[in-house]
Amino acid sequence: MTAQIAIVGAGPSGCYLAQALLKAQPDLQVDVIDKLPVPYGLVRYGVAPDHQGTKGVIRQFARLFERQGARFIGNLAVNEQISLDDLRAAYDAVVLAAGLPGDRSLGIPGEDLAGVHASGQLTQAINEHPEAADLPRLGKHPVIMGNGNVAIDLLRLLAKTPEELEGSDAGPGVSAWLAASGIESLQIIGRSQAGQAKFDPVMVKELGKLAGVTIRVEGAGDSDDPEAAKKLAALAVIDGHGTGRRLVTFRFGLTPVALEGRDRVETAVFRTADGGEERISCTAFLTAIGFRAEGALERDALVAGAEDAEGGKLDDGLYATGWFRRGPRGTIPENRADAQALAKTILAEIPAEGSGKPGRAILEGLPDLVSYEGWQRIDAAETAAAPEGRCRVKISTRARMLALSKASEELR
């Protein structure tokens, strides 16, 4: 008998943790549970379709299931189909690695107007998440609020020509939506000054490869701070780039205070750095201002009552990692350090031989669970259907995924 560990969330933080646990103790039974029928979470549904290099980490995570012995159990929503308490009773340790799927709100008047879209929801639609809303109409002059990497992702995708999506996993519907957007201008606006922006300079420099845009950077300023100087240098590289028909403008030091319009958003009202007001006309307002907890796992209450929130221990036998532990900060690779530290904590606290708990046996009889083999069938169908110029076509409905996976047979 060996210890049994359930990790809730098959995204990067969950996969990195499973890797660390099994590397340290290969005979562990590690089950990676996800509410979706497919693994890899943020890599599949958050990373932009044209960043296939970043998505390449999936090949590393696949080895976790194919060689290291981790078990994938998909289409299982904890606290909906099985309670967290029941899961804790069945496993020696349970780790919550479900990320932060909700979008932060601006908290200003007009935020509920049509034409206002949060980045998380829009990114899910672009990545063909099975629970995503339809792709929205953005009009000729969208404004993007925020200047982190998510905002830069949206800007880059919306500014690309159809030819620049070559090699991506953007599906036919998404490709057609981008090609027909009719966007003439994109403004990307940050509350902070340019030197304090949250984007990665590499992401900004990548914009200098776009073919169909003209880029302007307004009011970036200067700074003696080394980190700020890197961001300002990246902006300087792209300022003046291109002569394309789409005008991309970076602006800083504007705080949104209201959105106005009759049937949909027409004007964004900002407070300027000197206390004045500026009004910017727009046909859509996209917010990329961070993420928050959402769903049935009650993350905020668990973290607030944690025994050691910083160390990832929520309670006896219950842990958290990744964004679920530390909030919406850090990149995908940064979850590896989280995982390695937490793996040491868990292995020091659980009985190496296990406690004789039932583990995955409590899941028997639950309908439509998806195994790793089921995911492989979905994966094979997606890659086989890829048209010329694309690396896959995602299956966008849960029903179709389940039909392909034949999950219940695989888990017996």
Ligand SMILES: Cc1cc2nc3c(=O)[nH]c(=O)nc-3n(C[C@H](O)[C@H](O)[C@H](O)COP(=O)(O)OP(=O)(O)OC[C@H]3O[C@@H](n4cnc5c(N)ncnc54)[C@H](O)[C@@H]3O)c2cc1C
The other form holds:
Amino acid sequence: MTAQIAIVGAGPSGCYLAQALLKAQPDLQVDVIDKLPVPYGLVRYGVAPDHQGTKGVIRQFARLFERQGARFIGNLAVNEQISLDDLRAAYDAVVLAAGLPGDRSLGIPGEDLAGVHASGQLTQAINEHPEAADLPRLGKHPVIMGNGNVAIDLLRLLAKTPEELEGSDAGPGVSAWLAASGIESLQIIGRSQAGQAKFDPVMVKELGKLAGVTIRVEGAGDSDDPEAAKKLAALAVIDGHGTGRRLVTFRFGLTPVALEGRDRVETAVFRTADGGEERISCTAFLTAIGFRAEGALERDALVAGAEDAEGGKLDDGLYATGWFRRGPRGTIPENRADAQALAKTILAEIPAEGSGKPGRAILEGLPDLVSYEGWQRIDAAETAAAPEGRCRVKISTRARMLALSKASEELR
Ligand SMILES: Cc1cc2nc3c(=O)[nH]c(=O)nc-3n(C[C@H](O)[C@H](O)[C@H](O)COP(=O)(O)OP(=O)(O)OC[C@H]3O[C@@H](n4cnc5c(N)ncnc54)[C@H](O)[C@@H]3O)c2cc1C
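Alongside the form predicted on its own that was just displayed, please also present the structure of the form predicted in complex with the named molecule.
What follows is the entire complex, opening with the chain shown before.
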């Protein structure tokens, strides 16, 4: 016998952890469970469709299932189809790598108005997540609130011409939505000053390649701090870029205090850095201000009661990694260090030969589980259907994914 480990979540942190565990102890039984029929979490459903280079990490993760012996078990929501307690009883260790899927809210009046959309929901719709809401109407003058990389992703996508989506995996519905948006201006607004913005300077510089925009940066200021200076330098590079018809404006130091409108949002009210008020007209207000726990796993209570939250140990035989452990911060590669440290802890704590628990046998009989081969069939169908100028067309409904995952040879 060998120890059996269940990892809940097949996003980057779950995959990096499985990789680290199997590298250290190749005979371990590692099951990577995901509530979706497909693996890779936000690499598939968060990373922007026009950043295929970033999505390339999937090739590395595929080796985990194809060569290192990890098993993918998709379409199984923990604490919905199977309880966390049952899973813990069956495995020597259970690791929660389930991310943080909820959008943080602004907590200001008017937030519930039509035309106000949070970035998590919106990026899920853009990435054709099976549970995503419909793509919203944004009107001619959307405002993006937030200064992190997700805000910049949204800005870039909304500012692109149809030709600039070449090579992406934006599906026909998303491509048509972007092409027909009719956006004339886009304002991106940060609460903090420009030097303290959260975006990566590389992401800002990339905007300097956009063809259909004119970019203005207002009130970025200057700073002696080296990190702030890098951000300011990136903003200086794009300030004044282009003569395109879409006007993109960066603003800083504006704290939203209310959203107003009759049937839908029309005005965003801000407090300025000097305590004054500024009112900005908008046809949609998109918030990209971070993520929080949501869903069946009761993350906040588990982390609050953790034996060693910092080290990723929640309880005996129960661990956490990635965004689920440390909050919604950090890029895909940053989950790797987390996973490597946690793998060491787990391997030091569980018996290498296992304790004879049933492991994946308790999953037998659960309906509609998707194996890695099932995912490969979905993947093959998506890439085979890609039209000219796209690298795949995502299947966007769970029912179709399940049908494909079970497809017999002739349906492939
Ligand atoms: C919109 C967006 C864009 C981003 N773009 C980039 C980028 O370009 N480059 C970059 O480096 N980083 C990017 N990031 C950050 C990066 O995505 C995260 O660092 C990383 O995905 C966190 O990994 P994770 O495995 O902890 O969580 P996730 O990727 O969220 O994976 C969690 C997985 O757990 C599953 N799950 C959740 N609940 C359950 C349950 N109850 N049972 C079973 N499974 C469950 C989910 O389906 C999901 O597959 C982006 C993040 C967002 C939100």
